[in-house]
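What follows is one chain in structure tokens, specifically the form predicted alone.
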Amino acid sequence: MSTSAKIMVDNLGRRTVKDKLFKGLVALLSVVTISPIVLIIYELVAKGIKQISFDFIIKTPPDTFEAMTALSNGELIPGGIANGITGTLLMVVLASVIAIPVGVITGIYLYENPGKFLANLTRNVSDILQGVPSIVLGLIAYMWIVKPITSGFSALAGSVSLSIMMLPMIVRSTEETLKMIPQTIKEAALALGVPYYKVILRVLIPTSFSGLLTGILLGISRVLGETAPLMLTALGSTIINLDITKPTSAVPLLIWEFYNDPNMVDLIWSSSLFLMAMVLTLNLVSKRIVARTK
């Protein structure tokens, strides 16, 4: 074998070894990355599944005495988190009604006016708002809604705080999604004499629907588990309440309340498992919808 051939064989062998080492390193780091998530899910399922039942969904939480009696008798804690489920759905729906139209319209404005002063200011404010702690947004909703409008804690105030949290993600995802649409599509519609507002409603929005929906559902997923702003706005309720002007509970609020009662520890794990299942279901549904709309 010639010298050049030996060099090529040696180089090939070293490259093969490096390739296998790199693949092994990537696999190891991937396992390290996902292992905390797997452990968290395992812990939630192992400790929370025993309380999950139909009653857990349709009944309100027990009081401390009922929980303590059940634990002393070796029984499951009675009751459930129905007031938290209905309150969460109510406030998230209200927040979506407020945030989605405003966020999408703002994102379209930023896309259509990229160099204007007001657009740049709005974009910067949106980016800053995304990094504001949620407790601060709760304080803002407290000053805007709780004191002057409802004169007390309410689902409306909680919805406003959640909608403010959703806005930056919807605005930025709308703008970035519209930027990916080829300009030729918009130009073709305008060349055919389509009015400007119809270009937006009939061309841009339908074309970017999958991206818009993804941003909206990510915003909803983010606020589903928020507790701090709701403590200052919705406060919580021991009963099922659908009046937006009255205090309302939510699953994250119930988890906090259960945490402060040593007799409710099992309900903490079950409520957390239920909340994780809600977020996971929402993400899976969004992926299916996006896949179909593409």
Second form
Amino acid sequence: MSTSAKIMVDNLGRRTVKDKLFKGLVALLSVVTISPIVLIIYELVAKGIKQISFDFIIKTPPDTFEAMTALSNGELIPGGIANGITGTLLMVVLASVIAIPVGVITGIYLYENPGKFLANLTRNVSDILQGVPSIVLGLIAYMWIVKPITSGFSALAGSVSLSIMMLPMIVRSTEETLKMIPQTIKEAALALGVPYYKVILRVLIPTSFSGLLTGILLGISRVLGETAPLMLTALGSTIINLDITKPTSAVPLLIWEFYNDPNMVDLIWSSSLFLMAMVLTLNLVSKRIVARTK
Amino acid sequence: MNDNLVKIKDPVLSIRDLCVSYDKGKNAVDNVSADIKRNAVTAIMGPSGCGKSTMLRAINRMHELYENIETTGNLILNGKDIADMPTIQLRRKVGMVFQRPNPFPTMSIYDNVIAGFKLNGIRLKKNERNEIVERSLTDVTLWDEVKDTLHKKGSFLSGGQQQRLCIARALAFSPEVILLDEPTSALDPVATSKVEDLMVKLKENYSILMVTHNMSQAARISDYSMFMYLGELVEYGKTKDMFTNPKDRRTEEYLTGKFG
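Right, and the form predicted in complex with its partner chain of this protein, after the form predicted alone?
Below is the whole assembly, all chains and molecules, this chain first.
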């Protein structure tokens, strides 16, 4: 046996142990990464599930007195978060209606004109926009919409602040998804004499549809839980409101309100569980879409 | 360059003094004049960067997608100058097939064939559509292979089938000329020979202009050959003559593998 072969054999035991240790470490760190989400879900379910019922979805929150009475009798707190659910849906839909067309069109522009000055500027500004604290966006929507347009807190103002938050995510995901389409697909369409705008609408967008949808869903799930900008714009409401010019509640706003009322503590957990379930569902759905179309 | 002008009666396409430049002063295609024979396969050969793809793309004005492109000279397609046609109309008369098969991934085989009509918003009756799909797929000898899976996505096909599907897509408009840019360079030998057989068959009804890196392919299937070098059309003539008795020293050196 040659010397080098001998060294290798001598070494083998130690190297195997090292390899196993490293594999174990990697697995351990992965567990550390996933444990917060597992613990969060466990905590929310443990504390919040008892309040979840059909009433929780279709009724508005109780007043302090009702909640106090129920608590002292050892009963569940009556009522639910219907005003928050409808308000969140109303504002998120409106925010999407504003942000999706603007974001997708901007993303297409960035993809089509990669080197242009305006495109680079837009891309950088959009990145900066992503870093603007959400409360500042709320403040801006307050100045733009609440004071001059709806002369009071309104769902519209809330939607505008949320749409500004969604915009950079949609712009970026649109640009990135379009970049992944092979150039040859675009050429194929142009070579068939298809006019440019139809190449974009009928070929590029359908081809990148799953990517676009994923970006949009992630953008929505990002703003679903936003609280700070809504405090300055939508304010909140104790009744179900579908008028976009009136103050409106939202699930995260309700969580904040429940936190400020010692009698409503149990509702914090159930509302958080509900919000978390919505966000998780959106995330899982977008992951499924990506997996299915790959 | 006019000594290169091979006498061809009733050409489908006449190239006259064509210059294309990407940078000012440097011509990627340099003063090329040639007539392209109707119902024949014409091969364009030459080393990488000799301007053959640029010239091909100038014929359906796909080269205009690049920035700062400048074109002078004339391209006459069946008596009409292509510069006077809107690109949208021109590209329906000049079909193009690319190096890599590029069927539309979101569309079925059926929709891929009639994509040119669908995307352009040209309405057809159902039986007209069926007829075009069957005719085009039969022309590319793909019909028997896919007739039961017409509504499945085109991306499920093999590479060679995809390329024939792309040719069928170009044929659907019954174009006056078909341009092929190294159509077999991404295919395996079996698929390549199928596409080659196909081109020989297609020339009965179509005029074919093909860029190729593969000299033996040009020798096998083309009727006329061009040899381009550094943007210049060095030699143009019947393929048989060029391969057996090249007139220019550069052509001879290229064909015998001394450079390229």
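Positions refer to the first chain, counted from 1. Every value quoted in this text rests on a predicted model; they were computed, and no experiment measured them. By rigid core we mean the largest C-alpha set that fits within 1.5 Å across both forms.
A movement of the C-alpha atom of Ser286 reaching 2 angstroms or beyond is seen between these two forms when the two forms are aligned on their rigid core.
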